[in-house]
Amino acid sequence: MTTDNSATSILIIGAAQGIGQAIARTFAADHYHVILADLSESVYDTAQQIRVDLPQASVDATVLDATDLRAVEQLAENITELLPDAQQNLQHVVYSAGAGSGKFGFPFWNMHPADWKRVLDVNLMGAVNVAHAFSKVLRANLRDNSTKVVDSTLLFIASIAGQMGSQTDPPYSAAKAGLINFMQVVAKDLAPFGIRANAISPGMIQSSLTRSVWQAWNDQQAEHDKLDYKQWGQDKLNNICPLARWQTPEEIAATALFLASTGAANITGQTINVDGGIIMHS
């Protein structure tokens, strides 16, 4: 791309490690000004490991709990101490907090209601609570009552397990599935304002979320079922993906970039599949 993004500011909320580090080093070589959000407090080690790669970039960290609302209501109130210059705004938010249950769910009776919560406090709500807190901080953009700001977004990594049902881990499916209606209902809510709102539905990538999947299958298996991670995911990927390979952190992380751009100005409310195929719609 050659627009100068360089007063651009995105937070990214999940940021220490997979799709949310890949959209974290994506946007900083893209020249954006990145500010990384996790619970984990290696979120500072990923954000100096950004500034080590690419020695331009602007990147700043925080430590952050997206399942408690003051927590998120005050990194709002106070994001402009992470923005580079006091008269830029935040113009992009992205959730790409994400947590399965450690277990395997079919059937679904295999797990406890209890399995649920922590699984729905971080897919879910989470986001619920970024939308509530930074939806502010994005309309107060607007230079006036009359003039909408189109390049403000907000963008929310799902899941392909929320379009289809899946068993394998009952409550992150139901909790992506969730999260993609409110995206919808977000993206209506916002469209006065001008500011954009999308999901993108990761399919197969290798984390530690889908290793934690694969272990919880393999721990059920007869000793001459068991399959090493790498055989049970191409397994899978021949079953269930046309195109039959992995994909990657750094395939959504374009994605997003596409979707915060201005050549994406009309695209709204759309949750956008990066699967090899695995999901189709007409």
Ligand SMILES: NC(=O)c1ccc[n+]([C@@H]2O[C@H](COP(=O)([O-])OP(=O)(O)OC[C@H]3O[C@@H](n4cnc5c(N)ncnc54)[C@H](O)[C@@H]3O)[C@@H](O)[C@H]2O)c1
Contents of the next structure:
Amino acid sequence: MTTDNSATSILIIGAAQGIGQAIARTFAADHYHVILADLSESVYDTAQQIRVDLPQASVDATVLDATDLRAVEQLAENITELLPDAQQNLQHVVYSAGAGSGKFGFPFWNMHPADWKRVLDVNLMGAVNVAHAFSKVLRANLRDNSTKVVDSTLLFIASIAGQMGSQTDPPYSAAKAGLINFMQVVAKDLAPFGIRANAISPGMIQSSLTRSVWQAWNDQQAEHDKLDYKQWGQDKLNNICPLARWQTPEEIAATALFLASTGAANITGQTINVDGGIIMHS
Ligand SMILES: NC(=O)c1ccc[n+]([C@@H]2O[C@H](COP(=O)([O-])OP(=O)(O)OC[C@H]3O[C@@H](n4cnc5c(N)ncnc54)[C@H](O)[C@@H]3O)[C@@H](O)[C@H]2O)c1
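Next block: the form predicted in complex with the ligand, after the form predicted alone:
Now the full complex is given, and it begins with the chain already shown.
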């Protein structure tokens, strides 16, 4: 049985590239109306490329700095302008924006406390801004019938770094730990409205983010210890990942699609690790 998602809209923040872009493509291919938002103006090119690759896709795009609360609130207030018709609601929101410090954070005093602010702002406060502004939009879906369960969702892309004292980039790990904790609060507070909230923790994906982590590491190494990006990642994976393989943006997107589906109707407040088994919790 195929599901008709043509009346369902999803907003993905951090969608110009990487995991956010893969999530947008996957939902567009599954006939959702997708709205891409990103700090980078390249989000418009990404949206156009999805339209070219998937001619049936229904795609909109907008520039957004998620760390700017007023800008996030304005997008939430005007979101109907990006929906295909006035009868439709926004049903799903994904927060995939993220950034590392770009510095080698081991040991932690290698960094300065001033290096933390931007990392906390993008990875944590942006998500807080989005949860505040868009939970209001998702709750308003109930305005006509307060007993109707709408099964809207919020999804936060966290990281396995937030589940361990990862020494690579301390402000990034701390921000993701905060994000996972906040997601659980969001899940509890929105459950009475039929809105679910979850997180996905990717392991290691080839993207600009891990490339900047590698670059910061590589810059610190003596000439004979330097490794190229792929070898650095594979060595790390061989040490810590039972499946010893990189994860892909498409694998994260497949989990995101499941979490938005009715098949996941009883899943809320969870962090799903798509990480080849790096983290195993009972
Ligand atoms: N790549 C990995 O291995 C990995 C692992 C674990 C978690 N993650 C998380 O997955 C998410 C996506 O990472 P990615 O690998 O696709 O990274 P990426 O750098 O390819 O993409 C991140 C996107 O977020 C956007 N962005 C940054 N700041 C923003 C802001 N203030 N407002 C709006 N958009 C903003 C960027 O412009 C970019 O398009 C991030 O939250 C990241 O922390 C990635």
